[in-house]
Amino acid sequence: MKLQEYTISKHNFEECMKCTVCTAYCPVLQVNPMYPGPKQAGPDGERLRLKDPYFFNYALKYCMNCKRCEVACPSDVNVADLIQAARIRYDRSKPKLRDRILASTDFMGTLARPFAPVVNGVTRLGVTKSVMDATLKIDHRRSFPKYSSRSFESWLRRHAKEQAAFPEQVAYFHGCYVNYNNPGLGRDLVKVLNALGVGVQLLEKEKCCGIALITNGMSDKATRHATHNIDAIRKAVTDRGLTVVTTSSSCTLTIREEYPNLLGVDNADVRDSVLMATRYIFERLEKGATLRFRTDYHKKIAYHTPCHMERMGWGVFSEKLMRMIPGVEFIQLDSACCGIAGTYGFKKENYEASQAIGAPLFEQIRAVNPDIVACDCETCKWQIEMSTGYTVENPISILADAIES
């Protein structure tokens, strides 16, 4: 290739003034050392890569995305970007079969739901556990999520007529685990949005939001993913007048912020128009709209905010609307990583990593001790559950079940 072609870059690496915070909130830092650190692999890479793609470092795939550097840098530095684009750009080597796997996440579902009782007792086999270990490198120590065996769209799709009656409408982005994995998250944010005048439609086929193919090294399908999906939101947005809500942290940087930033598809005209639903909720609470609580309703409950939402500055409102609940004590637990980070977490050569960046945060629980942990992230659920025992729940449940049937 020539060498112009990498004479400029679109993040803006110039702003970084070597102050090194970021390197001392980077949570893979403190405990891999292969790991060069965002201020090396972002800024300071960037800079050798522009004048020859030889500087690009295959160490690089150690950086989880977590976007901590982006929240503690003072120069707001896209150092996450630069990482992750870099990738994009340089990175030649093929996913492997596991990567693939567990980046699939519509076509996994799609073939584990008809038969989700025996995926989920299968894959919880120890024998299951060290085959996937021995040949995929998935770690034999990490518990799956389980499977439901029908899809939140199928039970949308029977209440249509129900929610088309509500004189207010949203369209859900419920991204794959709700569709696959927990249909009742999405069944709670229909209550709740019930409760509040507003019906839920679906989507005009979504796929998967696509944050597990970037970070898995098949960035040309999650830009066919991102490109269907915005178009499916813009039909939303632009033709019927709707706004997009979602209740996953993830789903929502990745559609509002990676979507142009690593993939080059222009969201400008819906970006704002895509909201978590903790957000919507709080907004049309402050405008005068009311939720009426159960008084035998008591909880204590710790939040724990995801890197993703931390990046997004957005966990306030989930922090807010627990508050309101007039029986919950809650907890705002200290800013920390869970070290998951999607499926970076389930392969063999990061799970030590990952459970020692987590250990700081389940030790904070384990102290708190409360009656659950909430978390708008499905990955730092199972975590979470995984290596601390507690019950995490996603603050919309949470609020569902405190709110009168």
The other form holds:
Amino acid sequence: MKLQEYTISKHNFEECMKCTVCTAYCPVLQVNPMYPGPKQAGPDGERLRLKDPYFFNYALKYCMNCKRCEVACPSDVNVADLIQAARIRYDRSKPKLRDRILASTDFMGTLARPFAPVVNGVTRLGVTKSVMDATLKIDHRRSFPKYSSRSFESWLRRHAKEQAAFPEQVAYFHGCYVNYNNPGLGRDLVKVLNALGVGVQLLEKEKCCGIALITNGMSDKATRHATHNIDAIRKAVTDRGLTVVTTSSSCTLTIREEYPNLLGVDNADVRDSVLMATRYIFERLEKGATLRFRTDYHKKIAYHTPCHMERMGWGVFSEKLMRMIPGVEFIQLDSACCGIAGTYGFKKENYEASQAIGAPLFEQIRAVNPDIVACDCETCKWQIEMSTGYTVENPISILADAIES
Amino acid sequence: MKFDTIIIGGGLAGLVSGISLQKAGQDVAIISTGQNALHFFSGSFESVEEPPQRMADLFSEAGIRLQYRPGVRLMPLGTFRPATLSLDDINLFPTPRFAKKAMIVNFTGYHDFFTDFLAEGLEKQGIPCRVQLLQLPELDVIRQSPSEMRSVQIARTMDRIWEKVVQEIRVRLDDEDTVILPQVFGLQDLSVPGRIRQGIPAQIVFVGTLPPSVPGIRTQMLLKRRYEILGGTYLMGDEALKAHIHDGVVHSIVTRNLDSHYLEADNFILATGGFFSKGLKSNPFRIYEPVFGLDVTFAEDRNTWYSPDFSADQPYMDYGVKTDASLHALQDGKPLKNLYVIGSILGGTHPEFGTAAGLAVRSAFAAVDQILS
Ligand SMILES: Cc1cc2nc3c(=O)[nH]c(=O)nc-3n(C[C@H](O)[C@H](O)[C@H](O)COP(=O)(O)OP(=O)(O)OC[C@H]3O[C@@H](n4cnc5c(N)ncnc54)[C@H](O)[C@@H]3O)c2cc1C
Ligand code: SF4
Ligand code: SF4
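Mind sharing the form predicted in complex with its partner chain? What's above is the form predicted alone.
The complete assembly is shown below, putting the previous chain first.
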């Protein structure tokens, strides 16, 4: 009797009641017939795989790990986790050179940064693109993220003293993107937090969260990153008593959810202390802190909730913060995937699918015609900017721009 | 975070109350674990007694047209069921003898539409019919993955190639006065069912498929969009876990995603659906409401919860959360002053509000009126 009351299966897969709801929301299934879809690849396939690993289907690699199936599932089945866990467990194919390169965001960053102007020039050249396309199968139609010549870490180190002077402190997990491509976002966060009387510190040493390593079949390396990062976060949280804030929804989801659920790296003691900066800021304002907004700020902002933000359920904090700014006309875009899914859309074999998935979102953005698109994810930003020509900003940068300096 | 009203459950009942409150100027949040029973909705509302103008207005502002015509609808297995109100692409007939001769159309490889059962059901009514399979190359792509050849996948293609379907049917049409098609039209492009009707010189009847329901998903999408345009907050994929209650008043709720960040409101609406949506849960000993631990009607003896006859009315479908006459939830026999219960979590025991989707809408309006009064 007890058993029946308390059965819990891994990733909740036995809760599946075969209702097919998830299949209506999988963006990949809509455009790629090679993909078996969340129900087949997830709970249905799991039954077979448990019987015999022979039933593992290599087409599971088409899953973008966007988690939209999990958000839609009325029965709380962790469909995407089931699929990624199966890939980690059964996929014996070796990741290609291309996938290794795409997944190594921090390594690429370290390498590219000192030569930023050159690299930016080179990756924009048609000839480089066609070479990458032919040899590496990185699609030539993609525009590449630009590299910044000075890293965020080095900037913040130079300002460490001023930051330490603030009465309250947080640690910032900035991620590869802020460090190498867009240190401006990091500086925007520092500006907003400073306005709230909070100083910003670095973690002792952070590594790439590892999300791209997981989806590209390098879970061993991802686990090493996870262990390292949780150690660093633990030092900040337990030794220094700090909250760790982030500005990327995918890094946050990876640290909070994927580390324990997919990589088996325990984060229970620090998980609640890792927060999106938008949530942290909202909570401070709710407790009485104030921000002084410019009176001459007038913008129509369309907010795209990134898939991983939707899975965490924290888009509401970004939304509420932007709605707080006087002079903002706020529009919530329909829940939809932009199609990039990290490194997924960079691969030649996925380019068409990636653009087809994003098409309804791009169409809606053009129809709304906002001044800025807001979004908490860096890869969504590349995808939407490339595909629509509209400027995409992180809500933190929007806040930074809207407050008095 | 604080709202005027928090609605737990984002199905038909939750969305209708959310739209009404938001429109009345309230700041509303809907929290919903996952998608809802609209994904299995036939397109017809059972038992709405009077022409519900208020409902028609709310739906039409969301871009959904309804028709009121008490009668019967044709079910996927060839049977008929009474219905009064439906989406305008679903047919309601005065009697089950709605045609002289019918052509039932399906697409090669699509197994979620039961043409043989339909034919049998129609013949029982004395309606002769034949089945036609259309082999459309545009569906080849979907056919590659036979287990995923579902209504929604087909509907996405049909939004583009419906004209071809019209042509194919016109060519085949003989002396039939009626054509029966699966409900795989008008997922994004709402004009498609109407255009198919115009294009074929016969009565066109769209009949339900196995889930997901195309008209249901469309309805859900449009209602949610309307709610968000009115400025409502929709927390999709989050689950209400428990509530803080003092002296018969609900102060806040705790959710899975927001953990220590409690959601506060002046009023709360519980619209978490029936067993299917986990608004009600059961174990071998009891039937319970998991969020607030509200009083639930059910028989002591578990053996009487269900009938072994699969097709019989199942007693457990009548079980639901107990409320007072104005839909306040009861906890240990006492009403919670600011918690209203609406939709299928009420069970089938509220004839004053109708049953099924009718119950969802009418109980939603009743709760909204109390909150706004
Ligand atoms: C398979 C099926 C087919 C049906 N077809 C028809 C039909 O054709 N015609 C008709 O008239 N009626 C039909 N019904 C009846 C149906 O119950 C109503 O039509 C109506 O849709 C119910 O709406 P609701 O809002 O009360 O509940 P639901 O639509 O069930 O919505 C409840 C929502 O609450 C969410 N939820 C549950 N627990 C929590 C929690 N703790 N925290 C947050 N969210 C939670 C669920 O995930 C779900 O999204 C059908 C019902 C089912 C199950
Ligand atoms: S995670 Fe995304 S791509 Fe993968 S099965 Fe789920 S919905 Fe589809
Ligand atoms: S939505 Fe959930 S319960 Fe329904 S088929 Fe998919 S995994 Fe199973």
